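Just the one chain here, the form predicted on its own, laid out as structure tokens.
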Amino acid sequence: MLKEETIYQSIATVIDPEVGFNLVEMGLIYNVEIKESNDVVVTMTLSTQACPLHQLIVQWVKEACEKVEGVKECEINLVWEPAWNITMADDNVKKALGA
């Protein structure tokens, strides 16, 4: 049986190349839903709508999810509300970025 924690761990292997932190600790992953069919829906955002790596990062998250044993397909739901801000990041990220 798939667990959300396993999906989050896999997504945590995706590093934001601009800041060097993974997307989970950045607070960019808002939700992971595992359907009965073992399809996964990830609701996420990016630090800015103008992110030049937008398509790559979304693809990396999709690939990270689909690497998890048992996942059939991953759908990315990219949202802009609530808008990401540094308060959503883990404490180690805030400290490193001077927030």
Contents of the next structure:
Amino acid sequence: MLKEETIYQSIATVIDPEVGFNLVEMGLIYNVEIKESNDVVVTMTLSTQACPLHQLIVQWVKEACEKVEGVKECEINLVWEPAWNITMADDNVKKALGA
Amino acid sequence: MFVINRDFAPPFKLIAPYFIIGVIFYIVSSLFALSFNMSVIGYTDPFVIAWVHLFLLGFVIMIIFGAMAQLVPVVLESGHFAVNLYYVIWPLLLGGTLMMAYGFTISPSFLPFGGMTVLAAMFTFLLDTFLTIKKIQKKLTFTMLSIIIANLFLLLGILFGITLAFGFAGKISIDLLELLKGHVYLVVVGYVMITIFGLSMTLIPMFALSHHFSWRPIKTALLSISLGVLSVAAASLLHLTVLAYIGYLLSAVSLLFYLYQIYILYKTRARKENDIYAKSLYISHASLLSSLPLGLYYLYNGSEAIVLATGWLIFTGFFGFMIIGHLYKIVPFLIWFERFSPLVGKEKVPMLAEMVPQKSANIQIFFGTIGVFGGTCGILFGNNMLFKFAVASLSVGSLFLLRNLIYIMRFK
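And the form predicted together with its partner chain, for comparison with the form predicted on its own?
First the chain shown before, then all remaining chains and molecules of the complex.
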């Protein structure tokens, strides 16, 4: 049986090369939904709409999600609301950035 | 379902010549400034005009055009109309800049040819940019609007410039000084400044992780600077001094609003580390801030040394460090994107910050900063020794910049 936690762990291997933190600790992954068919929908955002790695990051999340054993297909739902801000990040990220 | 699209990213081999040639021009123009003699220097001195073209066209515009090859699709959220046009822009800009510098210093007959070649480079750039803008389906953002306005002013600036080139070569009879003011203003303030306004609002919040800030100051700045540029351009055509002064004051007000917006971005940033990018931007903005009282004082007393010192601060300080800071972000990104992004998930890849040689970049900033502020003092006090010492420092910094760029490009 697929668990959300396993999906989050796999997505946590995706690191933003600019800031050096993974997307989960950055607070960019808003939700993971596992359907009965074992399809997964990841709702996520990016720190800025102008990110030039926009397409690649989404692709990496999709690949990381589909790497998890049992996942049939992963759909990425990229949203801009609520807009990301530093309060959504883990404490270690905030501390490292000096926020 | 989100559609994966990598078509927006141009290959690095297309952009690399712009950055390499741009930095070489930064070195060349730094060394060229060693020839200035403080006791006779003036803004109509052909060597000063040649330096301005080497710095502005060879370094500033060359790198802005190269950066635009990558940034236009990011900012406009649309692929280039014809990205391959960028393969012809840099050779034209390179040849035209060299001919113009040669024309100003040695043989004025080269000026129309140099001017026409630069014109061809800029028209090619504008052709792609405007046809890319035409493809935009989405609502205009601030940055999109800034790019449109900046490019319209560039078009006008080119037309003024080519008229000047024929004037300098003696082919037509015009008021050179008046037209020169309009040309300089349209290109430097209308194009370069407004482009910086637009890109600042995309790139600084992106790198500094600034969020929830007001856009009002920058919108006021854009309106004020646009009116200021139009006013100065009209004044140069109509010979109305009062209109020119209104334009200068509107521009000064605009730059104050821009600096206030930057202050807001710094204040609301989540990323507080002072990396190479942040340090470069501090020097860039400090230079702009220092240039404002000098520029305003020039309007009052009209001293040539003050206007030259203001220009030095804006060119080598504000533009120079703004560009250098972004080179330390954009070049590693482009190399990373091309060389390492396909390896993500397969093997360990470097972070972007690891690709910048920190110590060497700090040395470059140190020497460059002495060059900017020492050079300003040298011009203000008419002190040849101080100016040459500062320019030598700037030159050392420029060599470090080239070294750092090569290090990043060869990073494995």
